[in-house]
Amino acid sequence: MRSVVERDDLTAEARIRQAAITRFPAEGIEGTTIRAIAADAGVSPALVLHHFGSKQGLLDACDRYVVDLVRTTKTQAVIDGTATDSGFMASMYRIAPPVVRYLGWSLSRGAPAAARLFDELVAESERLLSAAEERGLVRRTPDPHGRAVVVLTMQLGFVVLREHVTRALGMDAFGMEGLMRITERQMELFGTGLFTPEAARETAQALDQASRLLAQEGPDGR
């Protein structure tokens, strides 16, 4: 297995962390052994514990590293002004693939650091959308917070389901070609909507109907 390491002059500690970032999402927590990580990094198992204290310590360090990297990359994108909310996918392009994969794994497993990141991204998304609303760029909604959650979840879905998107599109979802294709389709959806105006009304009715249906029937097997 080729590790994330591009330059071989990294610290042993950094090599260990990179190996862990690659291994953990692929093999799971218990499925990843300290011995395997050590072998990837070219060090002894004992050194892993010397630097990170325990397997849990290494996992926490990876969580912090990846989340901080994503956070600062995203923040930098906002500062640079390139990030409209639609620029989320683009910012992912600047992060090395194993890190993006770790982020998706981290989110899907509900790691505390990832949960904090999610909440921050919701807040930031809500702020950006509200600012865009003020400028007349984005439509108004009765539920700004809910909309921010929905939009962010839709974006992060591509991070978590990356593998399936890649397979279904026949191109790397986070490569340039795939990212452009996805963003273009997103802009169609977010720009003019999926439905035609006449269908939008019909859908609203169907939603009401479904609401009543669910209310009276109740769910199965709960």
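Output the form predicted alone next; the form predicted together with the DNA has already been displayed.
Next up is only this chain, free of partner chains and other molecules.
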């Protein structure tokens, strides 16, 4: 199994981490061995332990890397105004498939680490959307945290449901072609909207009325 090396980072530590990002989703925690990761990275098992201490330490490092990737690339690109640059998009799609595979696997584990990862991604999503607000790329909202949770959940849906999305689209959801198609449809929905303005107004009015009714009924529904 070949490890995936991102950008120009060819240090031993980076090669080990990327080998793990490929191995863990394919073989699980129990099935993935330090020796196999070392072989993929072209280093000795002792060097893996030197850098990460244990398999759990390596797993934690992979989780941190996923969040850091959002922080150092996507969020910064919005701040710098390069998020829509073709070169930036191409580089993201080159490194995205293995990271997305790892992310989907990690979030579906149901372990405390998955909860921490999701919370960290929410925080980064909120910072990203806040930066986009400042640049006039997205509309302002009275509930930035709620928006970040909803947007992230919508974006991660295809990650967790990869098998079903792949079957429905007729292409690998984590392949470059699949990721580009999904992104195009996401931007179509987020950019132009799914519902007509009239439907949006009617829904907002219904939600307001329902909120008032529930407030009158009290917490026990009476």
